[in-house]
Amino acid sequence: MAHAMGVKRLDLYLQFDRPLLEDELAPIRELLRKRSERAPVAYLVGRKDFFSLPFAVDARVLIPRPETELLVELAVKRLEDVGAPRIVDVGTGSGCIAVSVLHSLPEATGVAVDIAPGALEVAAANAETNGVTERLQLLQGDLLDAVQGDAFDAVLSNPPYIVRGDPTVEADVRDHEPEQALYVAADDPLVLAKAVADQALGVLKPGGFLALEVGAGSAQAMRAYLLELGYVDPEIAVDLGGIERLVSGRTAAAD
């Protein structure tokens, strides 16, 4: 209703003996309808917060969750440090991983990459509304196809997890997210961030990190993967809900 009515949601308590006019109650129904097809919330009114930042949002790119925010707290632990830190956000979507880190890190450079071209271009005016645009540069390709011979401090990522047909997928995310960023085209759930994990010890800096976030139940098999890749230190991390949700490991310094 606040959005629909161009004002605060505290403004419908403060006016709630007003009757509203006809055209202010025909958007609000409108949203209604689509809300009762189980359309997402953050889609009917544009936009999502993230990392306390705004995030405009439509049917083109996933909506950013709380757990992820876990991975971008990681990013800016690990960066605080470094100096000029560069990373790389593989399927970027919204943008709201690269963006959320290069904020925190006034210092920091980095490229978002996606395979679609609507993400992208979402992802583009989220930059521009968070004032990160001259500090990112975004990329189409798969995965870290478009960054091979460029080096980085982080290799960030939400890939794809969800193996089609699993019942738990509620409606409102399976009849209206993009497919492409949540489903994998196999039965290995890890099979997108096991291809990023690969991929990433072509582009990392000696002592650069990698960190991916999982479906629930895939972070040891992910981490025993790390491992036979050569990472070092792999850790887990657990979400406010207690999954573990966040994989993460280094290379190997220098000598």
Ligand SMILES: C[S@@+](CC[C@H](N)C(=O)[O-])C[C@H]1O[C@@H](n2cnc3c(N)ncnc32)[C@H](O)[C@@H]1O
Given for the second form:
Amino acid sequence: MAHAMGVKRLDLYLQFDRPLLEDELAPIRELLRKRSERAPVAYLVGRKDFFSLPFAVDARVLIPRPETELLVELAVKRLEDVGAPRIVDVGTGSGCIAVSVLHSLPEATGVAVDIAPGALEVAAANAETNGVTERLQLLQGDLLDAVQGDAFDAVLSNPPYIVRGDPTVEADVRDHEPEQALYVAADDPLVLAKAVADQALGVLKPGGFLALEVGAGSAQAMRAYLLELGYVDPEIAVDLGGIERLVSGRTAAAD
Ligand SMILES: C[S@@+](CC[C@H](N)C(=O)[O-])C[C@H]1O[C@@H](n2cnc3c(N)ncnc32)[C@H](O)[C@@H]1O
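Having seen the form predicted alone, I'd like the form predicted in complex with the ligand now, please.
Entire complex below, previous chain first.
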């Protein structure tokens, strides 16, 4: 209601006994109709806060999730002592990871990659709103293909990890969020996360940091894969829901 009327939520309570006019009711009814079709509230109001920053969202991008803030927190912690760190965010969507890291670390620069041009338009708007446009390059491409030849202190990614047909996916997500942001084209939920880890070896500096968000039940397998690839100090972090959500590791330091 507050969104439709262009007022603060508090104003609804302050004016609770004022009858609504028909032209105020019409847009509220329309929002209710869309919500009854399970359109997520973030798409209806066009905004989702993430890491205490405002992000514009629409059906071209995944709605940023609170558990992804864990990835940003860890990246900021690992990079705060690195002078002018350089990061790449693979599958940036709304830009929430790259924009939040750059916003927290004023000397950081980076690249945000997505395969979907529409997502990059949303990410560009969010970089602008949050004041990091000058430090963030947006590139269309498949995983890390577009940044070969560059060198990064961190590769960060929340890649798609749902296997098609997964019955636990809720209608809000299944029927409204972009397919390209949700699903892997394989039976292995880690297929894209593993590909990012493989390719990251070619663009990470010695001692560079890789952090990947994975789906419930996949963290141990991802950790084992990082060890197989030669990453050191692989770690798993648990989200607020108690789910092993984040897998990270480092490339070996230079001799
Ligand atoms: C799960 S969403 C994550 C979006 C955002 N980083 C977040 O955490 O909210 C995955 C994103 O990866 C993008 N994507 C999917 N396949 C890709 C590929 N092969 N290369 C680059 N980006 C890809 C999708 O378009 C989508 O924006």
